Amino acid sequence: MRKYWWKILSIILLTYTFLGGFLFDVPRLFILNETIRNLYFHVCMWFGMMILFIVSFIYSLKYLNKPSIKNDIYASNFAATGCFLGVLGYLTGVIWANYTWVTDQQQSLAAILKEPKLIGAAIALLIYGAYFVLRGSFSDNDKKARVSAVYNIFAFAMLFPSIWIIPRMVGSLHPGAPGSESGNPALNYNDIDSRLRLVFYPAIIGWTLVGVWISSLRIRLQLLREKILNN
């Protein structure tokens, strides 16, 4: 039970997350309304890639540091799940756009796809697939791992400046952003009160946890490959 506690405590959060999205009473914020329920599930599952991905960049380095096959392993398939996490997170984005940034509903999806905050953020889950074709364009584990790793550092670099800074330069409709005209920054202190954090932050735990949960088991699994094929 010692090793489960985590596991148990994700599957309650995430039940919790669930139950508390869509029954739990919610702030009524101009424009967003009940929409503001997709704030456990987008933002949060963002926030659990953010997290994987700093792990799968710690474990870069400490194979640069010192080479090994664990940390390669550790590495690839955190940055594996955090880009799980982040499609989950850019498609429930698209959806919630759908509904709250464009009125005109013949040209919703191009105006949304058209968003610099999507822009970026599908340019960084790019960044971090182009990671994955790399790894597979090499027969050597031990080049793949090294060069790997290097790419890995650039793809989290890539992160900030197509996500969080370049979009809140220019012109977008997302809350929050410059000439935006509709939404609220969902983190705003002022539109998340006492009962959107009674959801919030647990959630959070929540997806991070499965995520994590879901990188060991892979993990695992390619530990055991590497140990059949070695002996």
Given for the second form:
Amino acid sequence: MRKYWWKILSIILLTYTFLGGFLFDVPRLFILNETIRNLYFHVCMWFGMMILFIVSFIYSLKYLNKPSIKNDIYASNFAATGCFLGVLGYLTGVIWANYTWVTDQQQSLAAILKEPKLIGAAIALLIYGAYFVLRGSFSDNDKKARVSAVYNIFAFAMLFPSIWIIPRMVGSLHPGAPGSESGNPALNYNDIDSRLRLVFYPAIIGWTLVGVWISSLRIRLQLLREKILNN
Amino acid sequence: MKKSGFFLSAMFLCIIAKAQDKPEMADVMRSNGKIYVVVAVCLLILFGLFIYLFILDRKISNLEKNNNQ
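Can you switch from the form predicted alone and show the form predicted in complex with the partner chain instead?
Following is the full complex, with the preceding chain placed first.
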């Protein structure tokens, strides 16, 4: 029970997210209308991804500091779950953008294709994709762990220009860019009112905990596999 | 009489214009309670996923226990 409390917490928080996310009152906004509720799902995927990538980055640093196969397994599996959440965030964003940017705002395909937020997020996810290609190309385990730990630090550093800085500097349809007249997406006081926060913050914690749970299962399986292979 | 009719219709036009100023929301879905159907379906999928995770968790715990013996 002592080890399980955060899993139960994630169930409670996500049940609350689904109930509150669909049933609570939300601000009435043009273009977005009822789709503002996607904030509790689409945006939380990216928050979860970012937190898991930070954890993965820390384990890569730990590996370089003290090389042990355990740190490498932790780093790679947190990165894998982070990528999974990132892909889900991207796909949900595609659906959302289709109805708010294309249908309601009549944006052209050219405007969508040069959307800096989409390009930046795609670059960031592809860099992490290369991390797994790199890992798969080594036969020597120590070399694999060391090179991929260094690469993971690079991939984490590339997240900042590609998804945080550049989309905020150039015009974009996505909230958080100069063209959309709002600052920090989802956390700006002009963008999001207290009714949204009431569900939004628990949702971030809930989705992140589910990501950690899935990662922990993957890590435990791989540790077992290592143990059996070594015996 | 004609004048008051004009004013009335102008007033109505204003009211209609104002109603269209407000963003459209899924108020009908909320008032007839169909939204609870959506919530029930989504919650069922969520719980199904959690049960799946719990079963996987227990299986891996058993494997760990057997491996340590």
